[in-house]
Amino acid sequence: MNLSIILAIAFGGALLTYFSGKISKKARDVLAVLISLVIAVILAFFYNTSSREIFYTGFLDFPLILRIDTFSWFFAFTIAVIGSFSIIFSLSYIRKKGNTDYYYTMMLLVIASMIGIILSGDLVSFYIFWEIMSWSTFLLISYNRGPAIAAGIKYIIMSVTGSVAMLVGIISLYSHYGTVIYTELSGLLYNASSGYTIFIFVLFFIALGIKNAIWPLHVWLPPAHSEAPSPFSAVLSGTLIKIGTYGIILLIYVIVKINVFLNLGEGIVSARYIIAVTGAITILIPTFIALLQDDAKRLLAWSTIAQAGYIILGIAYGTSESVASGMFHFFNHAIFKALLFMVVGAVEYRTNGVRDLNSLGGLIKKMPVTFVGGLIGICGLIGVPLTNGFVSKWLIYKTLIINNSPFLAFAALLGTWGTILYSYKLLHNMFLGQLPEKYEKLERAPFSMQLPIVILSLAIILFGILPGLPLKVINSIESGFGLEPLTINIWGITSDTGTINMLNLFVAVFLIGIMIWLIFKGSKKSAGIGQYDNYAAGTTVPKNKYHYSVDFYGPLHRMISPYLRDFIDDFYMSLARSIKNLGNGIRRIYTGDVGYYAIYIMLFLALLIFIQIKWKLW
Amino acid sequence: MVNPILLIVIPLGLAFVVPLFRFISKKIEKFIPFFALLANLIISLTLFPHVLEKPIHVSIGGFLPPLGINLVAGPLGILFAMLIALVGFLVSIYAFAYIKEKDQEKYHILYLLLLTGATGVVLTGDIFNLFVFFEILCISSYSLVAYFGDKPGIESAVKYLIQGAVGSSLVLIGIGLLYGQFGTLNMADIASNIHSVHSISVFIPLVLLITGFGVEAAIFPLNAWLPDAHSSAPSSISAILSGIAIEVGLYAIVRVVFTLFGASSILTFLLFLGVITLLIGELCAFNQENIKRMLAYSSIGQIGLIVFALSIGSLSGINGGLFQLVSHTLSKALLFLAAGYMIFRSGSMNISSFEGMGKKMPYTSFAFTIGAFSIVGLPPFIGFPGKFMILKAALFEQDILFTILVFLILLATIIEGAYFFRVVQTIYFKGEKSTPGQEREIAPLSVLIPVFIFVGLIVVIGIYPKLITEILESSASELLNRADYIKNILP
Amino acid sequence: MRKLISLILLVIIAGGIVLSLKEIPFGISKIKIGDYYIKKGIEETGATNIVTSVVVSYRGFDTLGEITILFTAAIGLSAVLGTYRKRKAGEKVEPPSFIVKTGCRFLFPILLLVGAYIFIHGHLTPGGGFQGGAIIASAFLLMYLGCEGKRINENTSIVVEVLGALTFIVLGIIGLTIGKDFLFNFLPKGEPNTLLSAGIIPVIYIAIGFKVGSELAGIIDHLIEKNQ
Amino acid sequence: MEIVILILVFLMIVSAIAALIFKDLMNAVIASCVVSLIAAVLFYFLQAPDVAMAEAAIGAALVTGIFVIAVKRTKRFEE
């Protein structure tokens, strides 16, 4: 099967979509869920097979190549299943709302595209569909207006600026080299000077860094995800900004290659510690952020940059416990994230839009399938264990420590405890505690909602359980990057310094649970509290009065918050102001009075006839 | 074979003709435009394929180069022609519904010439030739902003007309001198005696036609006229001079700095200029709340663009500045033409009074959006491939200064990108969601034929630049090769 | 402060163009087309009045092209003026005199006749039909000074400007049709020196006459007029 | 012959400086169509009949006239 057939249908597919909307509504639900199911599944197929193709040969003097490998399959199976899975919850989700025709068709060209990427051969197409990618993002983004039109320019501004500098990096290796197809370029820069390979790592770093949301350039981040549709939010967190994470390992492993990033700079200095430092920054601060924030959706947000801080942090690091690590948490943060933004999406479409994790609350009874999406999801965004996040979460402490990385380490393991903080109050702050009174008729989520939320949960035990079955795909990338790879069974991970099994861990936890519930059933029994049993210092306070959710770790709050805040933001808006100014000032020029404007001429003239008098220049 | 002064002849004759249509029928008069255009477009695709293989030499009057005037009708003119042929003619579609002023006869004839003249710029031979069609060009130009009568129209078009009036006569002084020296107006004829620009005979007459012609090109500090005559004109007049009369003032430099003079010491001066240009067209550009001046700006930055293109003086550089050339030509036109249809429905030039459009007129909308994407340059739009190829192109010269060079460019691109996204956000997404009462106003069909069509070009040589990279090729070279454009005239 | 800038600026230009200018041999036929327009003109286009020659048969495109320009001023004179037409009341233009009157009265078809003299005799005489029109216009500025209310037919006007341009074109396009180049002079080119030579130029001299002049008179109408 | 051309000369370029001097642009029109007549006459002299027949029809005769018509239409003193 031709890997131009998968482009083409989820191209075509999405202007498809767009048009069938015009003739009937369910015509184009069904349609836009059947594409994406089918990219899925014919993805599925292409699993442990290489091929390479031209599939266009109209652009300029570029043929443009697709390739598939099981690197790139990784990454594309993931962003396809998570896609329809965002586009089936988006059945319900987006009824309401208007512009459905152009929900679906933008949602579908973002997924096309993100295949696009990763099935490129070369780096002219992985550009131009980095750049589709980019603007339809852009123009969902803003779909829900509002607050959402500043965050779609600040996506959109700061994706142009990260794709522009990768533009000349492209560029510039084509006209060094004369080949911008991966194949032929692998390689090649082991015998550049390193002063070239540092500028060519810098200028794809801006563009690979704002779409992962790397620290000093996650600013977008915060306000994309958390003003976006949800189910939209599910991808942009879940696998749009893991493009980016493949652009990275695409760099680093594909084009570069790993013997000369290892040998880039010595010690402290070298790219592989300047970037790994980077990735735990992006860990430690955005996880503070996130315990700061009292939108449901903008805590996910600042949860996603410090994840992908762990994932930077496993790949950067070169060795093959940490490059598994990286992707294995990739491939978990996928599942998980998407998961959230589900479940979150699903309490905002019951309770009209509300994220202010301040008015919600008790939300247990209500929505039980959804909160136990919610309990899977954090346990895996913790890393509890028997859940898949453990598993990436152990390879890269275990890498750390034995790697003699203290601060590393460290900053991974203090963002484990931040992120445990945060994802309480998410979970406790929507479903635990009292109900608020004007939730009391709220019913379930919608099934096409629950579907993928359950799904995607069960898929969060399973890789926790057998985490061999990613680990076995990710061994394959490894080799196939010339990392040594992991002795792996379908339970785990053997090494001399440190083995993981999860059968061994299922059964402990299965005993301990049963030994816990024993005891909890043979001591006494505990009172049950209803929902609005507020007795509390004698007295029975009103309904409504009093709500636990509210100022959440107000304490840690108010101590933490004066450091934390975004102060690259400010920097950032501080920039545009004065371009803005700059701008208004530059525009002074043209004063309007006609007279000046001969004279700019003459004085053009005069200065060029001056200066070839006086100097003889041309 | 056709005889390429066809392309000149037919449009001018039917301007003439057009004042004789109000003793017969005041309704014909619109349709001159349209078919003369059309026979220009039909001329010139017909002699495309003659041209890539040898340049077309006709001279006029039965008198032989340099005696006579002669016209040249090479891949880059021909190429020009073809543009001017296509965008007026989309425009003269779009102008049925939109000129309903009372004096719709001397509209269609200004526009006419305006267009001859811009032909015959493009294919002329000879120097003096080249500056007559010019001043057609900037007269024609200078009434059409006015034509709308109203008090900012009729200041622009004076401030037009005094900046134009004073580059005009610069480049006559400048020809004067090129006569006095050599004896001939000729091009191809100077060309062969002009061996270098060093001297300063030689070096005045240069920097005399490049200031002139630079005022219609919109260089900077050359340009203070455009943002208001581009936003006081019509909208349809706008496309046209955005689209076509600043191209052409751009046509003439190259025509003059690279066959005439062979002046490539000039080169250096031109590339930062270009440079500067379009900095200050994207700054002016960022802040701009009336969308019109904000195009105008936008034209002006990418002017600089393409001028920094062409002086790369590398093959590649030329080559990608004539395309970034076509597709700001054809992008700049439908920005222009959308926008003007959303200005005639919500009374105002200002950006605010955008808001909701994409609920109201849903397909300009969305060519507007297709226009803008394509001119910050994102694939697959026809914007992209023209600057892949500048930058490849500069960065072909494995120069710090182009690396530098590149990144002031990029920069602008991020700026224009900015106010770009923020208009079409405003289009789509700012205002109330939607409020009873708001009926979708669907534009004309002869509004949306001619902008469909601009979007179906950007979209499709976006995907398949090839379709026309093959003439962009043989023009560059043919500003190149300039011994070879001198052998071809002056056997 | 300006001014002074505006004078630097252009003795630095003025200083190029002498610069530039001394290079320039002026007196010495070194002009080569010119020394060829003189040595064979009159043999090749048949007109004895070589700047005529050169004006419009050598150059003659160019003379299309100057009298589009002309066409296109007026045109857009008009159309502004058409537009922009602010009607002040009450403005009152004083009657001429009596020796006003008389005098444009006398004088018109004098200079009708002088300017259509211009332009038949182009050929052979200084002038043509550039000169010839503008005389003819003057003549009608005079109607318009010495004669209250007469103003030209506008419709007239624009038939024959239009003619005179389609008559200018048509000969180019015969000259195409015939197999040759576009204004091509393809009528016999007669004695040198009578009325009757030269080809097709008498002819084109005429029509720009016609068009010229009725051109002219048309702006100096418009903006006469302003307050019809 | 030399110095008619040299007086001419001379009387040229007082009337061009009074063309912008005067402050009354009637006379500013006047002056103006002077120095078009000397120029016309110049022309003569240097033997192009030509030139000086269009530079006496049109800048004498018709500039002049639509000047005049324009200052009486505007104002007729600068500022």
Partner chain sequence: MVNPILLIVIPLGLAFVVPLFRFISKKIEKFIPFFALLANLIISLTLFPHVLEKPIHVSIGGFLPPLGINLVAGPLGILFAMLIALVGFLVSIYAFAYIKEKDQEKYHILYLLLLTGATGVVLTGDIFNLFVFFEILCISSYSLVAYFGDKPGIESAVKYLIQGAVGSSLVLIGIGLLYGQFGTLNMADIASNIHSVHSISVFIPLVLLITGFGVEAAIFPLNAWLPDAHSSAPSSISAILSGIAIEVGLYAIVRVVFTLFGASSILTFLLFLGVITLLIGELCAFNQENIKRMLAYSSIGQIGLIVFALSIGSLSGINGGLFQLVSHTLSKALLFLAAGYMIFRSGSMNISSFEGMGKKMPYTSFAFTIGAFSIVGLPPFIGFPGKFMILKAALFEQDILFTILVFLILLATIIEGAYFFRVVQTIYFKGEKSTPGQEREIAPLSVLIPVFIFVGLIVVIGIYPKLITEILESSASELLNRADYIKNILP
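In this text, the rigid core denotes the largest set of C-alpha atoms whose superposition between the two forms falls within 1.5 Å. Residue numbers count along the first chain shown, from 1. Only a predicted model underlies this, so the values are computations on that prediction, with no experimental measurement involved. What changes on going to the form predicted on its own:
- Residue 19: CA moves less than 2 Å between these two forms after rigid-core fitting.
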The other form holds:
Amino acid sequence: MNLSIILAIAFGGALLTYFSGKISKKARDVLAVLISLVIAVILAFFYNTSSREIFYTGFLDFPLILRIDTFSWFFAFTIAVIGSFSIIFSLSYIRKKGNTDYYYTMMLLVIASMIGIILSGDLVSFYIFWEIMSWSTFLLISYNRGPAIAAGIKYIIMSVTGSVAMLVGIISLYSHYGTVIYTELSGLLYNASSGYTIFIFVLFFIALGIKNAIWPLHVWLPPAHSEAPSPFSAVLSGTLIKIGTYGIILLIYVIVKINVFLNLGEGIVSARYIIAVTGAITILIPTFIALLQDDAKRLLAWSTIAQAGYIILGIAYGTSESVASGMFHFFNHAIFKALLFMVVGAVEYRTNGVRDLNSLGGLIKKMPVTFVGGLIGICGLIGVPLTNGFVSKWLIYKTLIINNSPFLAFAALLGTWGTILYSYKLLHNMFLGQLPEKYEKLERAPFSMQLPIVILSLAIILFGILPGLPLKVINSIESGFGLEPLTINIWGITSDTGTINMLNLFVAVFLIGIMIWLIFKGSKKSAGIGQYDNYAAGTTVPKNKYHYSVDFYGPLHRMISPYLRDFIDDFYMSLARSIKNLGNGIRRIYTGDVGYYAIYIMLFLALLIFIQIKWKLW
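Based on the form predicted in complex with its partner chain presented above, generate the structure block for the form predicted on its own.
If you are looking for partners or other molecules, they are not here, because only the chain is given.
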């Protein structure tokens, strides 16, 4: 099967979905789900295959190339699967909202353009699909109108800035080498000067870093997540920002090549060290800003930025284990962050849009499946043993420790401590404590929401116990990059510097779990009490305060909030105001009044005459 057929189905399906909605809403919903699933199934059949084709030759005499290998398949398949689950989740979530035809079309268009980026074999194709993705993302972020439009504009301004930088890099490469095909550029850049390579690297890293929301290019992501529909937030956080991750890996390991990258600069001014430190900063600052958030989606948005730091930290280090950790964490993050946004979306759906963590609580009694999904997602995010996040974070810590980077390792570990704090806040304030009386009749999430939550929860456990399944694919990718392959088995990794075997850990946890169960089984039964028969520090909890954890991090908030202000966002906003003021000043000069322009001309001529007279006198 040709790769162009996948794109034809993806883009054609997006258009067909829009027109089918004009005939039947039910047919549109079925078609949207069917197209997303068909794309995932077709991509599944491309596993462990390599293919390359020219799918168009009439674009400014550039051959537009599609190609697939294990590297591109891994990213494309992940995108297709998460996209399918998000479409299924949308069936109930988006039903109450307007412009549903538009919504499904844009969702499918975003998925199609992301897959187009991954399958591109040249920079022109990459850029075309990149722009389609950027503008369709802008339209989805702005879907809810009102404040969402401001969030969308913030995103598209930064995205266009990155696109311009990328375009300059593409033009420079073509003017130097006469080609923009990946396989041809890799050999040519190998002999380029370090100065030129750094120039190209910086241009592309600006574009890719903005999309990946790396600090200090992250400021568009929190408002985008806050305003976008929750099913799209699952795509945005789970896969779309990882297009930047894909681009960075492509740049370092395919186009520039790892040997060239590792030799760019020396010591603390080397490209590897600078990017690794950027990754560490991206972990720390957003992690503790997340603690200050009371909006559930905004908290998860800052968490996404922090987790991107772990991925970049792994990718930048350039060893077999570090690259494996970065790519595995991309895969894991796509699963558990998509799950968590769906959990928040389900709560938001049933509570008519409530995301304030201080206004929820006790929902475990009404939404048990959603709670279990949230619990498993949080465990994966933290890196609790027997979840997928544990293995990828273990690899990151191990890489940093054995390569004598204690400060980077401490930053990564500190980020995990912060993750525990904000994760507890998210889960506890939504599901535990007292149930507000207004939610006494709350219903469970619809089946179309629970299904993706259950499947993604099982995937977190599956790839936590059997990490060798995705790691074998990643190992094959690394061999293609020229890195030394790891010793992988279905239970984990074996090496001279440390072995991880999830079978042993699973057995240990299972036995401990049985012991705890037996202890509780043999203990005295607990007696149930009324919801309001509880006390905090000897004082009864008032009925209008659902549980005592409201403002739980208040003292910490007061201590660290002055230092965790997003000063990067303040800088960008200050820059925007300066540009606006400059524009207003220019507007006062160029008023559109011909009389003013005549005066300007006369003053200019007078100045020239004055200069000429002075010149002659001199």
